[in-house]
Amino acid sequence: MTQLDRVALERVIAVINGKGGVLKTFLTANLSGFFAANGYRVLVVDLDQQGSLARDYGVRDDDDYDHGKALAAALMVQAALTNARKSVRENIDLIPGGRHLSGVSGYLMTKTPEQAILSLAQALEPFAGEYDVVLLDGPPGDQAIQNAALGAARWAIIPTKSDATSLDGLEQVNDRFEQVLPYNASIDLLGVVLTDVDSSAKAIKRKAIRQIHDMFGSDEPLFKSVIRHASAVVQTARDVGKLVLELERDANDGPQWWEIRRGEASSDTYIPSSVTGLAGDIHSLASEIVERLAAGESEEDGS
């Protein structure tokens, strides 16, 4: 068995679901923003060949953006990742994803299960301990890279919408756990978070909660915080390359909607009024994550 310093990886969190479109990347970026604003030093690793995290941070067009080249080399030939980090905000470093990751999954499938599952863990181990939190944005539908994310992580967060296919993706992650456990016995579920929740769809929300309860045998894995439906904010944030907390600051500092409507002021970017509610949801979730991390680490220290 490959020897790893799991202490260095104890704050690595995989944000993962077997299905796309559940706000996984959006949550990863915006949780990093709230952690960083509270003084946490954060590393974010984009494991998706779409490289969408770069859009959320507004750095996709930067000259030094490598579209996942360094990360792909680390996963396939154990090249060092130490110098691949890109500062995208104060207290936030990004290891970019992108098109160069397209061949990684096929390559990992030619290796032994241990080599494939621990490929990312080996790449992160030398410097993960420099950070208070490491967030891994796992790609949907890519078994090999999802397994590598779980092989490196101490914790997993599963965002899911309330529809059946998103919940099926949650079950797929459970299957991934079974495959990874022989090589990473420390991996555990930090929680499941309901996303894109319409406040008027109460019956649908109750049904989803029941399904999650049946899947895990209790409501304990489910975060109390939910992420509301706010597609206009999500799209605006990505279009301008800003995090929700930054958009909220812009909205507070900028002209009021009625000033714009009267022609008394102008705004280059319209910021939907729902930005404050969505920012509150993410802040609440970030606080719950910190509480669960502290509880889990306290339990480990006491055992």
Ligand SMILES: Nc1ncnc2c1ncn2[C@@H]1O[C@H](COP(=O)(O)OP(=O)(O)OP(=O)(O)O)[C@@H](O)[C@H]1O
Second form
Amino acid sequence: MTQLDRVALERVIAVINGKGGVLKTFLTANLSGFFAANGYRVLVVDLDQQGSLARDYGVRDDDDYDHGKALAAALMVQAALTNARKSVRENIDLIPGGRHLSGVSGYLMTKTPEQAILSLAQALEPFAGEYDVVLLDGPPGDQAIQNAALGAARWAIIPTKSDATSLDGLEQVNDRFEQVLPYNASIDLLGVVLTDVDSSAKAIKRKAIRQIHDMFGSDEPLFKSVIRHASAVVQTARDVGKLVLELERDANDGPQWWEIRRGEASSDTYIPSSVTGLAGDIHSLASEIVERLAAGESEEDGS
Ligand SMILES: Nc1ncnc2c1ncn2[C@@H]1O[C@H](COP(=O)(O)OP(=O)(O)OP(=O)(O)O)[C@@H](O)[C@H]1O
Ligand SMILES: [Mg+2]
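We have the form predicted alone; now please give the form predicted in complex with this ligand.
First the chain shown before, then all remaining chains and molecules of the complex.
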């Protein structure tokens, strides 16, 4: 089998769920913001042909944005990826995704399973070790690229909404794990996170938690933190190309709603007050992730 330095890849985390719209991209971007604010060097990789991760950083329209060209070449013909990295914030580098990734899946299917599954691992290995965390933003659907993400990762985080079809996506990830394990024995589940949670729908949340419990045989995989539904903040963040943490800082520095109401400040700069709660959710999830990483790594050291 291809020789890979898995030590370089030990902090690679795939944010993955076969189902679309479960907040994979939102989490990748916003977790990177919290890690970077705490001094981690972070690499984020957009594996989606929609290329929406760059939008969350507000860099999608930059002239040097390559729409996934370098990443596609790396996955298909092992072209070097080192220079494709784009600095998007202090401590955060992005490997862009986008329309050039559309042909990758078909191409990988002409390869052996080993070559296809390890394609991303090989592309990242030369420089993944420079980072404290590498987050892979998985695509919806595209099985070959999802497999390549799990083939490169040490850990997987699965976001899911509480509805039945999103929960079905969890089972699909299970299938992906089975396909990848023969080529990447180190892949493990870091946890499942409930996203887009409506605080008034307590029964739905309880039902989803019960279903996840039944799927895994325990509550252990489920993160205690959930990500709340907060569409106004998320919309504002995307409109201005800022992360939630950055919006929260702006909100603390900017005008209050009563100042806008009195005409003392412009509503253009108004940030919904729910930013604080959403930022708190991301912060608490990021802390749990750090704890689980530390626990996983100390277990390895002890074994
Ligand atoms: N906390 C939130 N509350 C409400 N809406 C949200 C929240 N976070 C993200 N969204 C919105 O939900 C939609 C899906 O989010 P996102 O793009 O992160 O999901 P995804 O899993 O990456 O989707 P895809 O599978 O298409 O890549 C987006 O329109 C996003 O703006
Ligand atoms: Mg996405």
